[in-house]
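Heads up, the chain below is alone and in the form predicted on its own; it's given as structure tokens.
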Amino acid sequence: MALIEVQALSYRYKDGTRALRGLTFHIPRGKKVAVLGPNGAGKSTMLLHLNGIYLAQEGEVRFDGELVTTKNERQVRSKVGMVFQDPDDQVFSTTVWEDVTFGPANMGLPDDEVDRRAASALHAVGMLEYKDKAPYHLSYGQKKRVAIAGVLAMNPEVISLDEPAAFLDPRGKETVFAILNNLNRQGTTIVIVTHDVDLAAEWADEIILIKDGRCLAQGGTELLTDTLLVEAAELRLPTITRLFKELGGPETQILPKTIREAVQVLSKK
């Protein structure tokens, strides 16, 4: 069942740049969705429409069946939380605690509920012990986790993230995605924008390929083994898929996209 539906969405910036050109896709409820495409495809502009920061100029965005408009944009923003690529664009308060309590406090919630949400969110990302720290004393990965906590404290149904693995070391990337996977197991819908096809192949339930402000395709991770489609999206095949193509084999061979799938294929030989 679609939680978010985007239909024929078009958007032009004030300088005349057309970012979206009739974009159509849907976000299934409770899934892990990866949106991929080249630079300038409109991916970040699309994310800003999912939670009502931008409103449709042409076409429509619906959340849980309801059209997103000026009348309900604030409510939608509380349901669809967004984590920006650079946490310095999002984490700006004097302390971590002030930063995470900012959103729920501005929702007009009672102080005890604000405190409960902030403590729960910081615990979920492993940052509760840093609650009195100034954000500028934190590492990049720690700030990323605080940014996620700030969104979590709003109790959203969807969390969208723009390049969540950018500039993270392997351990930091592992930590962030462990948090996202845990949230998804609890029912949160997760949407990420990424250039990393290997990450998308390993992590996502659903793939959306975007180019020139349009949706090229939507479906399972098997889309990432379609050479013509991946080339059209100006991406590359997953590393494991490229390796198996180089090794050769019958045209009907199912190409693995992940290490786990490769092991399964090789174990049958």
Ligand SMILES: Nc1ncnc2c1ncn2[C@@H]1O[C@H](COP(=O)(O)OP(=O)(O)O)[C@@H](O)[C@H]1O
Given for the second form:
Amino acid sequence: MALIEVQALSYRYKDGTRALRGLTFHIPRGKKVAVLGPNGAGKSTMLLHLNGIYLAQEGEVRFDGELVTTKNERQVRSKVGMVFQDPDDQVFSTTVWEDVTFGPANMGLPDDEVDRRAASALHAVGMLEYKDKAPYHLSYGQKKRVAIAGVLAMNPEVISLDEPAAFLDPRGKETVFAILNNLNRQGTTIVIVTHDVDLAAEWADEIILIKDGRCLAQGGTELLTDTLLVEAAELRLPTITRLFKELGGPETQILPKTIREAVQVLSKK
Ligand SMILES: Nc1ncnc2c1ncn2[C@@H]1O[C@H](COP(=O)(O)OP(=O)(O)O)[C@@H](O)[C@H]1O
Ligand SMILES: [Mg+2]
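Just the form predicted on its own so far, so send over the form predicted in complex with the ligand.
Next comes the full complex, this chain leading.
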């Protein structure tokens, strides 16, 4: 059984916008999942359903087999931590330490446990030495890491991140993904929303393609080399795949999508 199961989920905003229209997919336990799709596809709306911030209007969301409802939304929220796209929407306390202790303190944990969790979360993102700083004095990438630490301090089973690479420089991106990979190795399920097909091809175990509030396809990263599917999702093929397509070759050849796969193909020749 998948850790999260979304079945025929529909959601309409108050102004009448139908953001989700019968969305069905699942998040396998312990995997690195990348959700891709054009602007307005419903990706952010979908993420807000995974942790019970939004509840299903039609269809259902199950966490660990259990329907997410008003009865368990708080519990689900502590199990599925969400990192917003803009850390300024998430990090607003006077100090980094206050920010990261807020969640666990709010859960009613004893002080020493709150301190232990905050220190461990800040250590995991390499921000412990900044604990007494004001978040508004930090760089964008550092604030992002503090936002991640705030979520980690809740000890979630799943971490979801809305466009985690947006506005980060290459080093900042590398740092964030090193943190995510490290968490995943320790068993945390990771869900990211991204536009970056190259990143998704390199990083993900599982791909979910969303458009117009529906799931176009779910599967392995080979989905990203399916030209028709990628066009339908208004994405483009991974750079490496495009290069090999340009170079030509037998129609049946499986096109590489990462540098490693390209090297394998080339060294066989
Ligand atoms: N608060 C809101 N009120 C009304 N419409 C919204 C709101 N948030 C998003 N939408 C609309 O819902 C659709 C899906 O949006 P969103 O989930 O943000 O997509 P994505 O994250 O894939 O870009 C879009 O048409 C968007 O304009
Ligand atoms: Mg979005």
